[in-house]
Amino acid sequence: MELRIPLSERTSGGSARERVYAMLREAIVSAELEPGRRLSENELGERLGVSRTPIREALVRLRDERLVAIAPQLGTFVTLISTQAVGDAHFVREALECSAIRLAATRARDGDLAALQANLAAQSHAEADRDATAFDGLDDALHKTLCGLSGHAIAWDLSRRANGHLDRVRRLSLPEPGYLGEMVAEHRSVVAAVAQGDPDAAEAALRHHLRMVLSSLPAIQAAHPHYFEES
């Protein structure tokens, strides 16, 4: 895992703090920093080329997202995936994004729809190449754009902040055979409903899509039992 931050960002204050947080969050969500792993501020600081201060700040943010646990006298650990936290994240995401897409369906213009179609085309290429990393970025970009079209971009920010455990399960699902194809098809249904200006259809398509991750949870838990908290 390449965690080194460019010198220009390390000396720019705020951007370095954000980059440290983003890189550590990505490493946890992708399981490169696997569940249960003990984290050392000194080791992470050396690998990232930063002081302990931005590392500590990032870990506090990640603790608030329930992605790390900070135990006095014991250390800091990547949390195991909690099915309760997955359910909580899904509840928040569905509530926010389904409300947002109803507005997006009434506000999207030709240029917005063209951008959504371009994203879908790129998703199809990523699926054909079996490039889960590229697909993941495009997936996030699509949902962020749809939230933005509602006029309430904060919906995406709040959803993402709550989504840590759900994102971990989603990332584990991406390599599953046929999963990327299903995701692309569901995204196309969501965008088609938005293009038709139909809030009810857009909400229904998105709600069905968001529940795909929950439906895959038992299989993912069975495949990676050591990543999950005991029920």
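Mind sharing the form predicted together with the DNA? What's above is the form predicted alone.
Chain only, nothing else included.
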């Protein structure tokens, strides 16, 4: 009989292929590979110590995320940041996360709420320490957890994957004084609404929170005009 189901589920997330993709994405999102830059599969391959095959695989995935554009026989380029793409990314994130949090507000259990509170406490510490890197990690973890509570963890995966352009903007934004504190406060009101089981309030708080990121876009664009498409 033909084998129909893989017997051992490969949970090895740390494969070489995945690592190459993660490194490339991080390099692009962090603007280490700046928008508009030309990439060479050969160059990337020798820099990461692998051949073109895994590089190409990663580039295909990044193209699906609109982080690179592949021009046959020409080259591969880090896409310029476009206000349209940023708007699209924000739209997707808002749609998915706001829908998710409505469900989360009706499904969260005490244990879930405890985990959220623990995250918020850690965020306060990161804020006190001015540790933006740690804060970013906690921020993502909080949103991921909230999506997971909806029963549709895929919402976070898709949001993450569609948000390359938005992430680049976020990374470019300079830390303004009081910014972290504001973020923590918004997170607190979102969690509070979830704790009270109020979907409308949770959605409103989250929507407001997500739109904060967009507010810094004009400043970023002014500071790095060559990273953006002329529109």
